Amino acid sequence: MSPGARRGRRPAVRARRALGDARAAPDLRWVERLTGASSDAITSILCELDELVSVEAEIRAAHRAAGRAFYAQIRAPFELYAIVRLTRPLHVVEAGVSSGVSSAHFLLALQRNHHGTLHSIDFPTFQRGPELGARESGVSIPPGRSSGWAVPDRLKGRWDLRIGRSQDLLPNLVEELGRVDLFLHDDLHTPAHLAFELATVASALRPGSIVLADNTVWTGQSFPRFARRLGTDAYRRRGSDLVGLRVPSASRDPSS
C-alpha cells in the first residue's frame, strides 16, 4: 500500500471493530508526540492492524468464552502497539495484566520487531462464582483461568510474565534488566502505590524511553510529579485518563 494510500484510510478501523471495542479508536497526535514519529509513520503502522484482525477476533472470542463481552480493558491497545513497532524497544514492562490485552499488543508488536521482550507482573484476584459478582472488581479472573487468559499462545514466545506483587517483583525485575524501554503502570490505582512504581523504574529508564500510566483519575499528582521530576511534560491520550511521557535526553533525576 502507498503512503498515500495510507493517508487517505482511517487506520485500524477493521481492527478495532474485530476487538469489539469502540472507544479504542487511536489518538494518532497522542503517539506522534510521544515518539517523534510523523503522522504518515504513525497511520502506516497502525494499518498493519487491519492486515491482523485474526488476533484481535480472537481476544475478543475469548472474552466471549468467559461471559466478558464487555470487559473493561485499556481503551489503547493499538497506539501500544504503535509505540513499540515505532520504538523498536528491547525491555518492554508492564505492572497489571489481567486477561492480556495490552500484553497481546505489546506481544504483538515485539512479535513484528523480531525483537524485544514484554516482562509483565500480576498480582491477580480471582472472581468467586461462574459470573461476575456486582460487587467484584471488573478486573477478576473467571473461573479456571489465570492472569493473560485472552493472549493468543502463539504470540507468548516473547513474554515473562511473573505472578505476585509489584512490591516484590519489580525491584528485582529492573535491577535484573538494568534498563526500561517502555514502562506501562495499570495495577493498584492509589498514588502511593504509583509513586512506588516510577520511583523503583526511573533509575533503569534512558533518553527516549516512554513511562505511561493508566486510569490516574484515581493516582492524584503522582505522575505530573514525576515528569516534572524528569523536566518533561506528560500528554494525556484524548478521551481517556490514560497518560504517558518521554525522558528527554538530559532529564533531571527523578529521585531527587
Ligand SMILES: C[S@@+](CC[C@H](N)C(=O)[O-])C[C@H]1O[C@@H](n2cnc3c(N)ncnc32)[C@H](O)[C@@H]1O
The other form holds:
Amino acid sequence: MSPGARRGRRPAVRARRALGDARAAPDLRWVERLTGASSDAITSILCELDELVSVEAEIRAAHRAAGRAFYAQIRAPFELYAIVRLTRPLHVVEAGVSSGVSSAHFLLALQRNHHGTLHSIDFPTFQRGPELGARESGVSIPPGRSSGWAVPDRLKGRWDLRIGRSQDLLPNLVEELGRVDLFLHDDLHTPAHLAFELATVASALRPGSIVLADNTVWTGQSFPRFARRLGTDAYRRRGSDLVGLRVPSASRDPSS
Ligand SMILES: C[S@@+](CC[C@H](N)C(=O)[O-])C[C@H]1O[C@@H](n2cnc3c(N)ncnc32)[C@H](O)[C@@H]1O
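Got the form predicted on its own; could you also share the form predicted in complex with the named molecule?
Every chain and every other molecule in the complex is listed next, the one we just looked at coming first.
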C-alpha cells in the first residue's frame, strides 16, 4: 500500500480487534512526540500491524486458554511496536513481563527490523489455584505457565529473558549492555522503585534514547523529576498514565 493510500486510514484497527482490547487504539501524536517521526511514517508503520493480525490473534487465544478473557496488559502495544520500528534500537530493556503483551510487540518489531535484542526482567507471582482468586493480581502467572506465557514461540529469537527482581538484576544488565536505547518500566509501581530503575538506566542512555513508564499514577514525581533532570518534557499517552520522554542531544547528565 502506498503512503498516499495509507493517509487518512485509521491504522491498527484490525490488529486491535484481533487482540481484543479496545483501549489499544494507538495515540499517533504520542509516538510523534517521542520519535520525531512524521504522522505519515507512523501511520505506515502501524498499518503493518494489520498485516500481522495472526500474532494478535495468537496472543488473545493464549490469554483465553488460560482463563484471562480480559487481561490487564499495557494499553499501548501498537505504539511500542511503532517506536521500535521507527527508532531501530539495538538494546530494548523492559522491567515487568507477566504474560508478555509488551514483550511480544517489542519482539515483533525487532524481528521486522532484523536488528536488536529485547532484554526483559520479571519477578513473577503465581496464581494459587486453577481459577484466579478474587484477591489475586491479574498479572499473576496461571498454573503450568511462566513469564512471557502469551508470547508466540516464533518471536523469541531476539529475547533475553531474565527471571528475578529488577533490584537485583537491572544494575548488572545495564552494566553489561553499556547502552540502553529504549527502556520500559512496567513492574513494581512505587515512586522509590521507579526512581531506582531510572537512576540505574540513566548512565546507559544516549541522545535519542526513549524512556517509558506505565502506571505513573502510583509513582508520584519520579518520572517528571527525571525528565526535568534531563532538561526535557515527559509526554503522557492519551487515555492512560503511560508516560515517555526522549533523551535530548544536549541533555544534562542523567545520572547526576
Ligand atoms: C503489569 S505486569 C507487566 C505487564 C507487561 N508489561 C505487559 O504488557 O503485559 C508487572 C510484572 O512485573 C512483575 N514484578 C513485580 N515486581 C517486580 C520486581 N521488583 N522486579 C521484576 N519484576 C517485578 C510482576 O510480577 C508482573 O509479572
